[in-house]
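Listed next as C-alpha coordinates is one chain, alone, in the form predicted on its own.
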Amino acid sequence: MDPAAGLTDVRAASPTTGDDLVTLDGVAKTYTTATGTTQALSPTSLAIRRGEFLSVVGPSGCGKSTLLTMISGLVPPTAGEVRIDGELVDRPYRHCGIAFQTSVLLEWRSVLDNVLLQFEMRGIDPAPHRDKAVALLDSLGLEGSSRLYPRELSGGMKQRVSIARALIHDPSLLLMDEPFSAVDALTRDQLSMDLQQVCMDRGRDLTVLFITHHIEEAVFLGDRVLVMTPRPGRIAEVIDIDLPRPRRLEDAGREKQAAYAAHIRETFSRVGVYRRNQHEGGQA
(Lines of atoms letter the chains of each structure in order from A and count residues from 1; the text may use other names and numbers.)
(Lines give C-alpha, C1' and ligand atoms only; values in the text may rest on other atoms or scores of the structure.)
(Ligands and ions follow the chains in the order given, each with its own letter.)
Protein backbone atom coordinates (compact mmCIF):
# COMPACT_ATOMS: atom_id res chain seq x y z
CA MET A 1 0.00 0.00 0.00
CA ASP A 2 1.26 3.46 -0.86
CA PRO A 3 1.01 5.51 2.37
CA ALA A 4 0.49 8.66 0.33
CA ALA A 5 -2.40 7.28 -1.69
CA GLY A 6 -5.65 9.18 -1.38
CA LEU A 7 -4.40 11.75 1.11
CA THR A 8 -6.56 14.75 1.82
CA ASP A 9 -5.50 18.10 0.41
CA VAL A 10 -4.73 19.74 3.74
CA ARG A 11 -5.15 23.27 2.44
CA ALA A 12 -8.66 22.36 1.30
CA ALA A 13 -9.46 20.45 4.50
CA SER A 14 -8.33 23.28 6.74
CA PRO A 15 -8.71 26.58 4.85
CA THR A 16 -7.45 29.71 6.54
CA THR A 17 -10.06 32.11 7.85
CA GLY A 18 -9.99 35.53 9.41
CA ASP A 19 -10.12 33.93 12.86
CA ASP A 20 -7.18 31.51 12.83
CA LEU A 21 -4.78 31.60 15.76
CA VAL A 22 -2.07 29.32 14.36
CA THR A 23 -1.12 28.90 10.70
CA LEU A 24 1.47 26.52 9.29
CA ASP A 25 2.64 27.10 5.72
CA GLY A 26 4.70 24.28 4.18
CA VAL A 27 6.24 23.41 7.53
CA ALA A 28 8.64 20.44 7.42
CA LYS A 29 11.31 19.01 9.68
CA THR A 30 14.40 16.94 8.88
CA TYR A 31 16.79 15.80 11.60
CA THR A 32 20.47 15.17 10.93
CA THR A 33 22.14 12.39 12.91
CA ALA A 34 25.50 10.60 12.86
CA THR A 35 24.02 8.02 10.47
CA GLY A 36 22.32 10.43 8.06
CA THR A 37 19.11 12.44 7.83
CA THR A 38 15.56 11.59 8.87
CA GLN A 39 12.52 13.42 7.61
CA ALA A 40 10.16 13.54 10.57
CA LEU A 41 7.46 15.70 8.99
CA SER A 42 6.61 16.26 5.34
CA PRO A 43 5.67 19.80 4.20
CA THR A 44 2.46 20.55 6.06
CA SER A 45 0.01 23.45 5.82
CA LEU A 46 -2.68 23.83 8.45
CA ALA A 47 -4.81 26.44 10.18
CA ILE A 48 -5.83 26.05 13.83
CA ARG A 49 -8.89 28.11 14.61
CA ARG A 50 -9.09 30.41 17.59
CA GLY A 51 -10.88 28.72 20.47
CA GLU A 52 -10.93 25.24 18.95
CA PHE A 53 -9.75 21.92 20.40
CA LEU A 54 -7.69 20.14 17.73
CA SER A 55 -6.86 16.50 18.48
CA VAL A 56 -3.94 14.90 16.64
CA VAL A 57 -3.66 11.12 16.23
CA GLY A 58 -1.06 9.10 14.38
CA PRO A 59 1.46 6.28 14.77
CA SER A 60 4.64 6.63 16.80
CA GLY A 61 7.36 8.52 14.97
CA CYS A 62 5.04 10.32 12.54
CA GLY A 63 6.02 13.82 13.65
CA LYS A 64 3.20 14.66 16.09
CA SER A 65 5.53 15.88 18.83
CA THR A 66 7.75 17.58 16.26
CA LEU A 67 4.72 19.50 15.03
CA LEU A 68 3.95 20.61 18.59
CA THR A 69 7.50 21.73 19.37
CA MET A 70 7.71 23.73 16.14
CA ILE A 71 4.45 25.52 16.95
CA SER A 72 5.80 26.32 20.41
CA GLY A 73 8.98 27.76 18.92
CA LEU A 74 11.17 25.34 20.86
CA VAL A 75 12.37 23.68 17.63
CA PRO A 76 12.75 25.55 14.31
CA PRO A 77 11.29 24.06 11.13
CA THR A 78 13.62 22.97 8.37
CA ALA A 79 11.28 24.53 5.83
CA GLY A 80 8.15 26.66 5.88
CA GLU A 81 6.92 28.94 8.62
CA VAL A 82 4.69 28.97 11.68
CA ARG A 83 2.68 32.05 12.60
CA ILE A 84 0.62 32.73 15.70
CA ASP A 85 -1.75 35.67 15.59
CA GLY A 86 -0.03 36.63 12.34
CA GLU A 87 3.41 36.87 13.94
CA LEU A 88 6.25 34.64 12.74
CA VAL A 89 7.34 32.12 15.38
CA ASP A 90 11.14 32.28 15.34
CA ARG A 91 11.77 31.82 19.08
CA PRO A 92 9.96 30.18 22.02
CA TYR A 93 6.38 31.48 22.07
CA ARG A 94 5.68 32.98 25.48
CA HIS A 95 1.87 32.99 25.37
CA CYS A 96 1.42 29.22 25.34
CA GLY A 97 1.29 26.54 28.01
CA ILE A 98 2.72 23.06 27.49
CA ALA A 99 1.80 19.79 29.20
CA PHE A 100 4.02 16.80 28.42
CA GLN A 101 3.64 13.02 28.75
CA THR A 102 5.18 13.21 32.21
CA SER A 103 4.42 15.90 34.74
CA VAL A 104 8.02 17.20 35.01
CA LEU A 105 7.45 18.53 38.51
CA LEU A 106 10.25 19.72 40.79
CA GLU A 107 10.35 17.26 43.70
CA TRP A 108 11.61 19.83 46.22
CA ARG A 109 8.75 22.26 45.58
CA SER A 110 5.19 21.98 46.83
CA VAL A 111 2.26 21.61 44.45
CA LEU A 112 1.47 25.31 44.73
CA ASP A 113 5.08 26.34 44.18
CA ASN A 114 5.34 24.07 41.14
CA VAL A 115 2.37 25.87 39.60
CA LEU A 116 3.75 29.30 40.47
CA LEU A 117 7.08 28.42 38.89
CA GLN A 118 5.48 29.57 35.63
CA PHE A 119 5.59 33.17 36.91
CA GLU A 120 9.08 32.93 38.39
CA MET A 121 10.49 31.75 35.07
CA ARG A 122 8.95 34.83 33.44
CA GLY A 123 10.43 37.19 36.01
CA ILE A 124 7.01 37.92 37.56
CA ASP A 125 6.37 38.07 41.31
CA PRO A 126 4.26 34.95 42.02
CA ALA A 127 2.82 36.20 45.34
CA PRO A 128 -0.21 38.04 43.84
CA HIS A 129 -1.16 34.89 41.95
CA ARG A 130 -1.28 32.42 44.84
CA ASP A 131 -5.06 32.57 45.35
CA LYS A 132 -5.62 32.17 41.63
CA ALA A 133 -3.34 29.11 41.61
CA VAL A 134 -5.19 27.51 44.51
CA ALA A 135 -8.55 28.11 42.79
CA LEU A 136 -7.22 26.56 39.57
CA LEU A 137 -5.96 23.51 41.46
CA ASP A 138 -9.37 23.17 43.11
CA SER A 139 -11.10 23.30 39.72
CA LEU A 140 -8.89 20.43 38.53
CA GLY A 141 -9.83 18.19 41.44
CA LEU A 142 -6.86 18.98 43.70
CA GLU A 143 -8.68 20.58 46.63
CA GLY A 144 -6.46 20.74 49.72
CA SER A 145 -3.36 19.55 47.85
CA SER A 146 -1.47 22.80 47.42
CA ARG A 147 0.97 22.09 50.28
CA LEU A 148 1.74 18.53 49.24
CA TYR A 149 4.92 17.49 47.43
CA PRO A 150 5.14 15.45 44.21
CA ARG A 151 6.21 12.32 46.13
CA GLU A 152 2.85 12.44 47.93
CA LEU A 153 0.79 12.51 44.73
CA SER A 154 -0.60 9.83 42.45
CA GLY A 155 0.22 9.89 38.74
CA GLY A 156 -3.11 11.47 37.90
CA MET A 157 -2.66 14.16 40.54
CA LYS A 158 0.76 15.01 39.15
CA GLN A 159 -0.69 15.47 35.68
CA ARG A 160 -3.36 17.77 37.07
CA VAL A 161 -0.61 19.90 38.63
CA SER A 162 1.16 19.94 35.28
CA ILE A 163 -2.02 21.16 33.54
CA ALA A 164 -2.53 23.83 36.20
CA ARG A 165 1.03 25.04 35.68
CA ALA A 166 0.40 25.23 31.92
CA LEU A 167 -2.79 27.26 32.42
CA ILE A 168 -1.98 29.56 35.34
CA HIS A 169 -0.73 32.45 33.16
CA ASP A 170 -3.88 32.41 30.97
CA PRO A 171 -2.22 31.34 27.72
CA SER A 172 -4.06 31.75 24.44
CA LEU A 173 -2.63 28.40 23.27
CA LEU A 174 -2.35 25.12 25.20
CA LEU A 175 -0.10 22.43 23.70
CA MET A 176 -0.54 18.93 25.13
CA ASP A 177 1.70 16.00 24.17
CA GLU A 178 -0.01 12.76 25.27
CA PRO A 179 -0.59 14.15 28.77
CA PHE A 180 -2.79 11.24 29.91
CA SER A 181 -0.73 8.34 28.54
CA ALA A 182 0.88 7.37 31.85
CA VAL A 183 -2.26 7.14 33.99
CA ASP A 184 -4.81 4.36 34.49
CA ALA A 185 -7.98 4.17 32.41
CA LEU A 186 -10.36 5.56 35.04
CA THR A 187 -8.07 8.48 35.85
CA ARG A 188 -7.70 9.13 32.13
CA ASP A 189 -11.46 9.36 31.77
CA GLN A 190 -11.72 11.84 34.63
CA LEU A 191 -8.86 13.95 33.29
CA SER A 192 -10.65 14.11 29.93
CA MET A 193 -13.80 15.35 31.65
CA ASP A 194 -11.82 17.91 33.67
CA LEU A 195 -10.02 19.18 30.57
CA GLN A 196 -13.29 19.48 28.66
CA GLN A 197 -14.70 21.61 31.48
CA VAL A 198 -11.63 23.87 31.58
CA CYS A 199 -11.89 24.44 27.83
CA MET A 200 -15.62 25.16 27.99
CA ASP A 201 -15.07 27.64 30.82
CA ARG A 202 -12.42 29.53 28.83
CA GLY A 203 -14.22 29.36 25.50
CA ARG A 204 -12.57 31.23 22.65
CA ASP A 205 -9.82 32.50 24.96
CA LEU A 206 -8.12 29.09 24.84
CA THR A 207 -7.03 27.11 21.78
CA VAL A 208 -5.80 23.55 22.34
CA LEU A 209 -3.57 21.23 20.31
CA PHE A 210 -3.87 17.79 21.90
CA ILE A 211 -1.68 14.86 20.81
CA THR A 212 -2.84 11.35 21.66
CA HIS A 213 -2.63 7.74 20.50
CA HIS A 214 -6.10 7.09 21.92
CA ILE A 215 -8.65 7.38 19.11
CA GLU A 216 -11.78 7.54 21.29
CA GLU A 217 -10.13 10.19 23.46
CA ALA A 218 -9.32 12.27 20.38
CA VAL A 219 -12.96 12.11 19.27
CA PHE A 220 -14.36 12.78 22.73
CA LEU A 221 -12.28 15.93 23.25
CA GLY A 222 -11.81 17.32 19.76
CA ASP A 223 -13.71 19.84 17.69
CA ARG A 224 -11.61 18.40 14.86
CA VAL A 225 -9.29 15.40 14.64
CA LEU A 226 -6.16 15.58 12.52
CA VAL A 227 -5.13 12.09 11.34
CA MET A 228 -1.47 11.56 10.40
CA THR A 229 0.34 8.97 8.29
CA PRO A 230 3.48 7.02 9.19
CA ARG A 231 6.85 8.76 8.84
CA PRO A 232 7.55 11.00 7.13
CA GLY A 233 4.39 12.32 8.69
CA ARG A 234 1.77 14.08 6.64
CA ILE A 235 -1.89 14.78 7.21
CA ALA A 236 -4.15 12.06 5.88
CA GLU A 237 -7.40 13.75 6.88
CA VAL A 238 -8.90 16.46 9.06
CA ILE A 239 -12.26 15.39 10.48
CA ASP A 240 -14.87 17.74 11.92
CA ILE A 241 -16.45 16.25 15.06
CA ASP A 242 -20.09 17.29 15.09
CA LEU A 243 -21.06 16.41 18.67
CA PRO A 244 -22.69 18.75 21.20
CA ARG A 245 -20.95 19.78 24.43
CA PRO A 246 -20.70 18.95 27.19
CA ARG A 247 -19.91 15.41 26.06
CA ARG A 248 -20.46 12.50 28.41
CA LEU A 249 -18.20 9.50 28.86
CA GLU A 250 -21.20 7.20 28.89
CA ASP A 251 -21.95 8.31 25.32
CA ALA A 252 -18.47 7.44 24.04
CA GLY A 253 -19.53 4.12 22.57
CA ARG A 254 -22.76 5.32 21.01
CA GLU A 255 -23.40 5.34 17.32
CA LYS A 256 -22.07 8.72 16.22
CA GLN A 257 -18.90 8.74 18.33
CA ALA A 258 -18.24 5.12 17.43
CA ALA A 259 -18.64 5.99 13.74
CA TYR A 260 -16.01 8.73 13.99
CA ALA A 261 -13.60 6.32 15.69
CA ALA A 262 -14.26 3.65 13.06
CA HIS A 263 -13.62 6.18 10.28
CA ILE A 264 -10.26 7.11 11.81
CA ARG A 265 -9.28 3.44 11.99
CA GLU A 266 -10.31 2.98 8.36
CA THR A 267 -8.08 5.93 7.46
CA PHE A 268 -5.17 4.37 9.36
CA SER A 269 -5.73 1.12 7.46
CA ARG A 270 -5.79 2.99 4.15
CA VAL A 271 -2.47 4.80 4.74
CA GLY A 272 -0.62 1.73 6.02
CA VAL A 273 -0.61 2.26 9.79
CA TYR A 274 -2.12 -1.18 10.46
CA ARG A 275 -0.46 -4.38 9.28
CA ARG A 276 -2.78 -6.83 7.57
CA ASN A 277 -3.66 -10.03 9.41
CA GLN A 278 -3.45 -13.05 7.12
CA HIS A 279 -6.11 -14.86 9.20
CA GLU A 280 -8.70 -12.14 8.62
CA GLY A 281 -9.10 -12.49 4.88
CA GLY A 282 -6.69 -9.66 4.13
CA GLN A 283 -8.56 -7.16 6.32
CA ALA A 284 -6.48 -4.85 8.52
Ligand SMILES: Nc1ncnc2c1ncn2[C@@H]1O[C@H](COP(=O)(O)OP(=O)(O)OP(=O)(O)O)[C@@H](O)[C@H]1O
Given for the second form:
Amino acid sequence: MDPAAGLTDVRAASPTTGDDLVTLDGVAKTYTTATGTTQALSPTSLAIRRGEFLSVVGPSGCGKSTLLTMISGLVPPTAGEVRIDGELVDRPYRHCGIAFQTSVLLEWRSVLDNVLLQFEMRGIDPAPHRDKAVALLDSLGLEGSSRLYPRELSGGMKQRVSIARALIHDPSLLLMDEPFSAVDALTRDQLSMDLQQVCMDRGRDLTVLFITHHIEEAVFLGDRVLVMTPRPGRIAEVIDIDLPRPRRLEDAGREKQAAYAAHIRETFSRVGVYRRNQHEGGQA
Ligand SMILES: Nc1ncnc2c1ncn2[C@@H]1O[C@H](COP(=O)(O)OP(=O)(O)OP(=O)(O)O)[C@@H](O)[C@H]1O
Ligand SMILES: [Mg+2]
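Now show the form predicted together with the ligand, given that the preceding structure was the form predicted on its own.
Now the complete complex, all chains and molecules, led by this one.
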Protein backbone atom coordinates (compact mmCIF):
# COMPACT_ATOMS: atom_id res chain seq x y z
CA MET A 1 0.00 0.00 0.00
CA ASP A 2 1.21 3.49 -0.81
CA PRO A 3 1.68 5.03 2.63
CA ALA A 4 0.95 8.44 1.16
CA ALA A 5 -2.49 7.37 -0.07
CA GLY A 6 -5.36 9.25 1.48
CA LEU A 7 -3.23 12.08 2.85
CA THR A 8 -5.18 15.16 3.63
CA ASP A 9 -4.57 18.05 1.28
CA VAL A 10 -2.43 20.44 3.25
CA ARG A 11 -4.09 23.62 2.11
CA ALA A 12 -7.54 22.20 2.72
CA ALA A 13 -6.48 21.11 6.21
CA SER A 14 -4.93 24.43 7.02
CA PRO A 15 -7.00 27.13 5.36
CA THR A 16 -5.59 30.61 5.69
CA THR A 17 -7.67 32.66 8.12
CA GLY A 18 -6.44 36.08 7.05
CA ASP A 19 -4.82 36.40 10.49
CA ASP A 20 -1.85 34.12 10.11
CA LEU A 21 1.46 34.89 11.82
CA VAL A 22 3.58 32.36 9.94
CA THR A 23 3.07 31.10 6.40
CA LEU A 24 5.06 28.39 4.67
CA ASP A 25 4.70 28.15 0.93
CA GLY A 26 6.20 25.03 -0.64
CA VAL A 27 9.00 24.93 1.95
CA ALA A 28 11.34 21.96 1.46
CA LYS A 29 14.79 20.96 2.66
CA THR A 30 17.45 18.71 1.21
CA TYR A 31 20.73 18.49 3.09
CA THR A 32 23.89 17.97 1.09
CA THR A 33 26.90 16.54 2.89
CA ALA A 34 30.19 14.97 1.88
CA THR A 35 28.50 11.55 1.95
CA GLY A 36 25.43 12.43 -0.14
CA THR A 37 22.07 14.15 0.02
CA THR A 38 19.16 13.68 2.39
CA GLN A 39 15.69 14.92 1.56
CA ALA A 40 14.52 15.89 5.03
CA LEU A 41 11.24 17.67 4.27
CA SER A 42 8.94 17.44 1.25
CA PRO A 43 7.42 20.70 -0.06
CA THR A 44 5.17 21.89 2.73
CA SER A 45 2.59 24.66 2.80
CA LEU A 46 1.09 25.69 6.08
CA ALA A 47 -0.36 28.68 7.89
CA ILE A 48 0.15 29.12 11.63
CA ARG A 49 -2.55 31.34 13.06
CA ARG A 50 -1.78 34.28 15.29
CA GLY A 51 -2.10 33.25 18.93
CA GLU A 52 -2.50 29.55 18.29
CA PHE A 53 -0.66 26.65 19.86
CA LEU A 54 0.35 24.29 17.08
CA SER A 55 1.68 20.91 18.20
CA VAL A 56 3.76 18.86 15.77
CA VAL A 57 4.13 15.07 16.06
CA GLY A 58 5.96 12.77 13.69
CA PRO A 59 8.44 9.89 13.61
CA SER A 60 12.13 10.44 14.29
CA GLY A 61 13.98 11.90 11.30
CA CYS A 62 10.86 13.18 9.49
CA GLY A 63 12.10 16.76 9.45
CA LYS A 64 10.41 18.34 12.49
CA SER A 65 13.51 20.11 13.79
CA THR A 66 14.39 21.07 10.24
CA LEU A 67 10.96 22.70 9.89
CA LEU A 68 11.46 24.62 13.14
CA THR A 69 14.94 25.87 12.25
CA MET A 70 13.71 27.05 8.84
CA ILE A 71 10.88 29.01 10.47
CA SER A 72 13.41 30.59 12.87
CA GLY A 73 15.54 31.65 9.92
CA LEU A 74 18.58 29.77 11.27
CA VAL A 75 18.58 27.33 8.33
CA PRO A 76 17.53 28.35 4.81
CA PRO A 77 15.02 26.18 2.89
CA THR A 78 16.14 24.64 -0.39
CA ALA A 79 12.77 25.51 -1.93
CA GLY A 80 9.80 27.67 -1.07
CA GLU A 81 9.57 30.52 1.40
CA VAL A 82 8.72 31.25 5.01
CA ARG A 83 6.99 34.51 5.92
CA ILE A 84 6.31 35.89 9.37
CA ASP A 85 3.87 38.78 9.58
CA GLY A 86 4.15 38.94 5.80
CA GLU A 87 7.94 39.48 5.87
CA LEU A 88 10.17 37.00 4.08
CA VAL A 89 12.38 35.13 6.57
CA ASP A 90 15.85 35.21 5.02
CA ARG A 91 17.91 35.64 8.21
CA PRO A 92 17.45 34.69 11.89
CA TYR A 93 14.07 36.03 12.97
CA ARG A 94 14.49 38.30 16.00
CA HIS A 95 11.00 38.24 17.48
CA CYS A 96 11.07 34.59 18.39
CA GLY A 97 12.17 32.57 21.39
CA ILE A 98 13.50 29.04 21.10
CA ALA A 99 13.57 26.23 23.66
CA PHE A 100 15.28 22.94 22.93
CA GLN A 101 15.32 19.45 24.43
CA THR A 102 18.24 20.42 26.65
CA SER A 103 18.28 23.71 28.48
CA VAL A 104 21.64 24.90 27.05
CA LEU A 105 22.42 27.14 30.03
CA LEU A 106 25.79 28.76 30.63
CA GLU A 107 27.20 27.06 33.75
CA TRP A 108 29.15 30.10 34.89
CA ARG A 109 26.16 32.44 34.90
CA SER A 110 23.39 32.59 37.50
CA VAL A 111 19.80 31.73 36.59
CA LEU A 112 18.95 35.42 36.27
CA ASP A 113 21.98 36.15 34.11
CA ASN A 114 21.15 33.20 31.86
CA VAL A 115 17.70 34.68 31.26
CA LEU A 116 19.11 38.16 30.69
CA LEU A 117 21.51 36.77 28.12
CA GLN A 118 18.64 37.14 25.65
CA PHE A 119 19.06 40.93 25.84
CA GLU A 120 22.84 40.91 25.76
CA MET A 121 22.79 38.80 22.60
CA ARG A 122 20.66 41.51 21.02
CA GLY A 123 22.96 44.32 22.14
CA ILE A 124 20.38 45.58 24.68
CA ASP A 125 21.33 46.70 28.21
CA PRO A 126 19.81 43.99 30.47
CA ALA A 127 19.76 46.07 33.69
CA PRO A 128 16.27 47.60 33.23
CA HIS A 129 14.85 44.10 32.66
CA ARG A 130 16.04 42.45 35.88
CA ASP A 131 12.79 42.84 37.82
CA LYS A 132 10.77 41.56 34.89
CA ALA A 133 13.06 38.54 34.61
CA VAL A 134 12.68 37.74 38.32
CA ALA A 135 8.88 38.04 38.01
CA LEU A 136 8.86 35.75 34.99
CA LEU A 137 11.00 33.19 36.83
CA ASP A 138 8.57 33.38 39.76
CA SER A 139 5.60 32.80 37.46
CA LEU A 140 7.33 29.73 36.04
CA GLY A 141 7.70 28.18 39.50
CA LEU A 142 11.27 29.32 40.20
CA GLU A 143 10.61 31.62 43.14
CA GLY A 144 13.86 32.51 44.92
CA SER A 145 16.05 30.75 42.36
CA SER A 146 17.39 33.67 40.38
CA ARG A 147 20.80 33.70 42.14
CA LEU A 148 21.40 29.97 41.83
CA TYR A 149 23.74 28.45 39.24
CA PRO A 150 22.73 25.74 36.73
CA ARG A 151 24.65 23.04 38.67
CA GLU A 152 22.34 23.70 41.62
CA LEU A 153 19.14 23.06 39.61
CA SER A 154 17.16 19.92 38.81
CA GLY A 155 16.50 19.03 35.16
CA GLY A 156 12.96 20.39 35.36
CA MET A 157 14.19 23.67 36.88
CA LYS A 158 16.75 24.05 34.09
CA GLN A 159 14.02 23.66 31.49
CA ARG A 160 11.98 26.34 33.24
CA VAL A 161 14.97 28.69 33.03
CA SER A 162 15.31 28.00 29.32
CA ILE A 163 11.60 28.76 28.84
CA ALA A 164 12.02 32.01 30.78
CA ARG A 165 14.98 32.91 28.57
CA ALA A 166 12.86 32.18 25.48
CA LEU A 167 10.01 34.42 26.72
CA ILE A 168 11.76 37.36 28.46
CA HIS A 169 11.83 39.60 25.37
CA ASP A 170 8.08 39.08 24.73
CA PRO A 171 8.49 37.27 21.40
CA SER A 172 5.47 36.93 19.17
CA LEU A 173 6.59 33.40 18.28
CA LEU A 174 7.82 30.66 20.61
CA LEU A 175 9.49 27.69 18.92
CA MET A 176 9.86 24.60 21.14
CA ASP A 177 11.67 21.44 20.06
CA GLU A 178 10.85 18.57 22.44
CA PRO A 179 11.38 20.86 25.44
CA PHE A 180 10.08 18.36 28.02
CA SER A 181 11.50 15.11 26.74
CA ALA A 182 14.46 14.99 29.12
CA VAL A 183 12.48 15.37 32.37
CA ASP A 184 10.56 12.82 34.45
CA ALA A 185 6.86 12.19 33.82
CA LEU A 186 5.48 14.18 36.75
CA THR A 187 7.70 17.19 36.05
CA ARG A 188 6.61 16.94 32.43
CA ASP A 189 2.95 17.09 33.49
CA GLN A 190 3.60 20.17 35.60
CA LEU A 191 5.58 21.87 32.83
CA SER A 192 2.70 21.23 30.41
CA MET A 193 0.22 22.85 32.77
CA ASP A 194 2.52 25.80 33.37
CA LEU A 195 3.05 26.28 29.64
CA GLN A 196 -0.71 26.23 29.11
CA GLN A 197 -1.00 28.97 31.75
CA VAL A 198 1.69 31.10 30.06
CA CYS A 199 -0.12 30.78 26.72
CA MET A 200 -3.50 31.62 28.20
CA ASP A 201 -2.02 34.69 29.92
CA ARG A 202 -0.44 35.95 26.68
CA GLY A 203 -3.39 35.15 24.46
CA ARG A 204 -3.02 36.33 20.87
CA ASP A 205 0.33 37.95 21.64
CA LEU A 206 2.06 34.56 21.66
CA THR A 207 2.01 31.94 18.92
CA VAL A 208 3.65 28.59 19.70
CA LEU A 209 5.08 25.83 17.52
CA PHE A 210 5.65 22.84 19.81
CA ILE A 211 7.40 19.68 18.62
CA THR A 212 6.93 16.53 20.67
CA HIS A 213 6.98 12.74 20.39
CA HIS A 214 4.34 12.54 23.10
CA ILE A 215 0.93 12.24 21.46
CA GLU A 216 -1.14 12.93 24.59
CA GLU A 217 0.99 16.01 25.32
CA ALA A 218 0.42 17.28 21.77
CA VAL A 219 -3.34 16.93 22.24
CA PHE A 220 -3.36 18.39 25.75
CA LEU A 221 -1.53 21.55 24.68
CA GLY A 222 -2.53 22.05 21.06
CA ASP A 223 -5.22 24.13 19.43
CA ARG A 224 -4.26 22.01 16.43
CA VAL A 225 -1.97 19.03 15.99
CA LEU A 226 0.07 18.66 12.83
CA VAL A 227 0.79 15.00 12.12
CA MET A 228 3.76 14.20 9.88
CA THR A 229 4.68 11.20 7.74
CA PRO A 230 8.06 9.43 7.80
CA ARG A 231 11.00 11.09 5.99
CA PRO A 232 10.96 12.97 3.77
CA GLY A 233 8.29 14.39 6.02
CA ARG A 234 5.09 15.88 4.81
CA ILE A 235 1.87 16.76 6.52
CA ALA A 236 -0.41 13.76 6.89
CA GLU A 237 -3.10 15.68 8.70
CA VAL A 238 -3.82 18.80 10.71
CA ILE A 239 -6.36 18.13 13.46
CA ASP A 240 -8.40 20.79 15.27
CA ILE A 241 -8.48 20.01 18.99
CA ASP A 242 -11.88 21.19 20.04
CA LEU A 243 -11.52 21.19 23.83
CA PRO A 244 -12.16 24.11 26.19
CA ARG A 245 -9.35 25.68 28.23
CA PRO A 246 -7.98 25.47 30.77
CA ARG A 247 -7.53 21.78 30.06
CA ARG A 248 -6.86 19.42 32.94
CA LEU A 249 -4.30 16.65 32.91
CA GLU A 250 -6.76 14.59 34.91
CA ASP A 251 -8.89 14.49 31.75
CA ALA A 252 -6.11 13.13 29.51
CA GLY A 253 -7.50 9.59 29.69
CA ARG A 254 -11.10 10.70 29.32
CA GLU A 255 -13.16 10.27 26.20
CA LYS A 256 -12.43 13.28 24.03
CA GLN A 257 -8.69 13.71 24.66
CA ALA A 258 -8.22 9.95 24.37
CA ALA A 259 -10.18 9.89 21.10
CA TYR A 260 -7.91 12.53 19.56
CA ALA A 261 -4.83 10.56 20.62
CA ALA A 262 -6.29 7.35 19.17
CA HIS A 263 -7.05 9.17 15.91
CA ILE A 264 -3.43 10.36 15.65
CA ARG A 265 -2.18 6.79 16.19
CA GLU A 266 -4.56 5.62 13.45
CA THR A 267 -3.06 8.22 11.13
CA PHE A 268 0.47 7.11 12.01
CA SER A 269 -0.56 3.56 11.25
CA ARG A 270 -2.09 4.60 7.91
CA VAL A 271 1.02 6.43 6.73
CA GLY A 272 3.37 3.59 7.68
CA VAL A 273 4.95 4.94 10.88
CA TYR A 274 4.28 1.72 12.81
CA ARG A 275 5.73 -1.64 11.76
CA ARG A 276 3.08 -4.35 11.65
CA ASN A 277 3.33 -7.04 14.30
CA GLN A 278 3.06 -10.55 12.86
CA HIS A 279 0.53 -11.48 15.55
CA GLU A 280 -1.92 -8.81 14.42
CA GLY A 281 -3.41 -11.34 12.01
CA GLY A 282 -6.06 -10.10 9.62
CA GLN A 283 -5.86 -6.42 10.55
CA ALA A 284 -5.13 -4.13 7.59
N1 LIG B 1 22.65 19.51 9.35
C2 LIG B 1 22.28 18.38 8.74
N3 LIG B 1 23.05 17.86 7.77
C4 LIG B 1 22.70 16.73 7.12
N5 LIG B 1 21.56 16.04 7.40
C6 LIG B 1 20.76 16.52 8.35
C7 LIG B 1 21.07 17.70 9.09
N8 LIG B 1 20.09 17.94 9.98
C9 LIG B 1 19.19 16.93 9.83
N10 LIG B 1 19.59 16.09 8.85
C11 LIG B 1 18.86 14.90 8.39
O12 LIG B 1 17.56 15.32 7.99
C13 LIG B 1 16.59 14.39 8.42
C14 LIG B 1 15.57 15.10 9.29
O15 LIG B 1 16.22 15.52 10.47
P16 LIG B 1 15.45 16.31 11.63
O17 LIG B 1 16.45 16.55 12.71
O18 LIG B 1 14.77 17.48 11.08
O19 LIG B 1 14.37 15.22 12.07
P20 LIG B 1 13.39 15.21 13.34
O21 LIG B 1 12.02 14.92 12.83
O22 LIG B 1 13.58 16.42 14.14
O23 LIG B 1 13.92 13.92 14.13
P24 LIG B 1 13.92 13.63 15.73
O25 LIG B 1 12.49 13.36 16.09
O26 LIG B 1 14.77 12.41 15.87
O27 LIG B 1 14.46 14.83 16.41
C28 LIG B 1 17.35 13.26 9.13
O29 LIG B 1 17.54 12.22 8.22
C30 LIG B 1 18.67 13.89 9.50
O31 LIG B 1 19.70 12.94 9.48
MG1 LIG C 1 14.26 16.78 16.08
